[in-house]
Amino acid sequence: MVDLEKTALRLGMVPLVDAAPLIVARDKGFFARQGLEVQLSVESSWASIRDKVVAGVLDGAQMLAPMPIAATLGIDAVGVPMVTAMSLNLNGNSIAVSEALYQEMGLSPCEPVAAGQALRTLLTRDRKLGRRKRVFAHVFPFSAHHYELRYWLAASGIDPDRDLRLEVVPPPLMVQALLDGRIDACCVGAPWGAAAESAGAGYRVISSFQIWNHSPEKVLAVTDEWAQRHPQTHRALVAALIASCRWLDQPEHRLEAAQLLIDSGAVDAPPATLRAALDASAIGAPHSGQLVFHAGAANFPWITHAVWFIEQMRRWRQVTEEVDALTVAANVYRPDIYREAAARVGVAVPDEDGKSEGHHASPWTLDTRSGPIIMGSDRFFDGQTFVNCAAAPLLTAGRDPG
């Protein structure tokens, strides 16, 4: 085994479904594997995540996918480079709507293109009646959900910025929120939207997945500063989570992680809403939803979809015409460490950094030296397609539709 510079870490994890890899790769042996003693701590927002990140209480966590891109950009206030060499999961969030607006939306079937027409139409009605704007919360500012959300108003007609309120509330408080009806609505990973539904309090309209068929969620994430003196230890732990996420994605395996995320209580949600987000029987089907853990080249950190968040910061005033988009996606985001990890537990990895986004409806082969990697589908609702011009000497074999 390769000498590693240091053994015993500490990551932080936020009470969520997605986090499931962090607790498997403990309870099941895949970080002692690689030589690694990992203690979890969980924490109750990103932004603690990210400040003890910072100031090295942890040595690294979960995070959302945009997290590592704000915080290297230094327009989260804090500003300290930091990296991601995987991504831990795809899909999983949800946008829940509480029941009073869930009924006068009157919406059946739900689905974002009718979703869309029937907020639209509420929201013109409430500003011609002098109503309040109605509030939807979303989990951080620099957060996939934040986009997700801004993305389906846009292209529904509605301006988030003038039609209503976009206010950020951490995952385990969403519930109550909405119950006390300081939200209208909320956009939320697992489990909390289905825990939302379970306590009465609102209706899940919307799943990322319908949105962005396979979006990026949840990234492993570490400051540039501890990944460079600690490069043996990174990579290995890597490879312990490469290995708890294949684990999860095997779907006989799935009420065991289940049961897992229950007995450790990091989550405190309802049991029946952590065993359904872990469902294996809608896993492949073409509209599940379902997390995904490791399939289709999961947890390979396409430079691309950095490029694509910080597309989205630009769309939203977040940063500035003159970020160079894809020299910070490649500073943060490490395919390089990402293959050097995935040898050591025999996983196959694209050959190329980037991919387009938004070509394919159904499953498609990205055919690699290592084997072939059978791929989701990775449509927009709108039917919009992403090929960053900058970042397109990057594809090669995600270019072409399926």
Given for the second form:
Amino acid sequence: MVDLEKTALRLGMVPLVDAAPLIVARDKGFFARQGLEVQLSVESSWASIRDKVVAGVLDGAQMLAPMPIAATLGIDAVGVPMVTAMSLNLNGNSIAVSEALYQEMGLSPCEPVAAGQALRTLLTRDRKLGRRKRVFAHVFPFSAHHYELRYWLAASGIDPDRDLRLEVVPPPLMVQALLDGRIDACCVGAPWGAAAESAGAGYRVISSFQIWNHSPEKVLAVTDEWAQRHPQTHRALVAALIASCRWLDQPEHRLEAAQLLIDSGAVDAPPATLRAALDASAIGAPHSGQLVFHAGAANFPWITHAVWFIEQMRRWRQVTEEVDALTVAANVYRPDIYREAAARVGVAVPDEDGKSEGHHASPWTLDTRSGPIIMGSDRFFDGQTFVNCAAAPLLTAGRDPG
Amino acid sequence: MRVMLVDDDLGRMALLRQALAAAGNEVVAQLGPAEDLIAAVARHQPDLILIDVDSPARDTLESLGQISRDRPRPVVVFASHSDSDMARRAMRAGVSAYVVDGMQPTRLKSVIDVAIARFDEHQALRRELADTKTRLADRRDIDRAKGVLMQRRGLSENDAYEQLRKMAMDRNVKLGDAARALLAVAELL
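Rather than the form predicted alone that you just supplied, could I have the structure of the form predicted in complex with its partner chain?
Then the entire complex follows, led off by the chain already shown.
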């Protein structure tokens, strides 16, 4: 075994189901197997996670996928370069609307196009009647939730900056905010959408999977400086978490994982909603929208995912300067580190750093030198595709649906 | 100074309140972690917000500075870990001040003063940067517009500039904006 620069680590996480890879890696010994002794620190806000990682109080943390990019771009007030060498999961968010809004929209089974049209009609009527703007909540300015929400609204002909108000509410406070009528809807990660339903606070009408199939959600992030000072420890950490994610994606382990999460007490939500969020029966079902922790190269830090986030930051004017999206993306997302770590735990890896998005409505096969990988669908609900032209040399991976 | 406190530690809040009052400040609101921060900021219009490092409301507060038309405010964060490095680096990180451990009432005034000074400095720098950028863009666009006039209407550089200035005065707009308007039209024709 290689020498590690550091073996005792402190990692931050936020009380959400997609922190499961960290809890499982600790409790099932995946960290230990890589020679690491990890202490998990449950943090109550993303801002505090980021500050503590920057200050070195935490070695690394679960973060929202756009966070290390925002930090590197210097648009989050921190301006400390960060890197991620792996995604922790895909999918998992849902848009939930309050009971009152649900009734007004007059929806039963929901899908993004119908729900968007119903909402647009409602907001137009609101405006004519001079009613107050509806409030939609997400969890952080640099979150997939924020961009998914805006993407869906804009594609539905709703201007998120004019037709409604977007606000940030921390996930564990979302249910109460819906109950109090403070917010009319929210985009939040598991289990809080389900928790809102079970508390009678609202209904989940669309999942993030329906907006963008298998969209990236959380990542493991460290500062660039930390990564440079601890290259071997970093690879060991990524290897341990890949192994943990692989374990989590085996259906027979999901119930045990839910129990670990419940026992850890880290996520203060009803146990039934935690079990439902990790429900094994839907794994592999093509349109389940279930959390994916490993299958379909879920852990691979696709540079094109980062480029997509940078495009959204630009679209919504969080980035106003000229930036070379591909260069920034390649500095933050590090497939090279992932490949070395994956080799340690015997996981097949893509040969290319990027892939096209929006071209596959069903599972497809990615051929790699390390073997074929069955990939999930990657469709956007409005049929858009995403391939950044500047990224063309990186984007030869991914076959057109045949 | 109108101050808003966000903390779930009632003992510390009481202490802070006292110290703030003694320094001549008014505590306009005291919020627990689950309360509606955005509504409270809108209602009380505080000049300064003091918040616990581990408050979930920090994410909400941070969002107020993003894509927001709201007036940003200085923020003082209280950390419970005695890690001076964290304080130092977090201060660099946009929070106006990071106070670690030990709410010494005697130090409060200077902490607030430093926070506000840093905040003002930061705002001034941002304004200056924005101004400089506008000035550079103006100069570039004015030069381009002059070029268009010289080329299309055979004017001298001086006459082109005068034309542009007259256009700006007649329309009561800034010279840079007049130049950009002209360029936009030139592109269409």
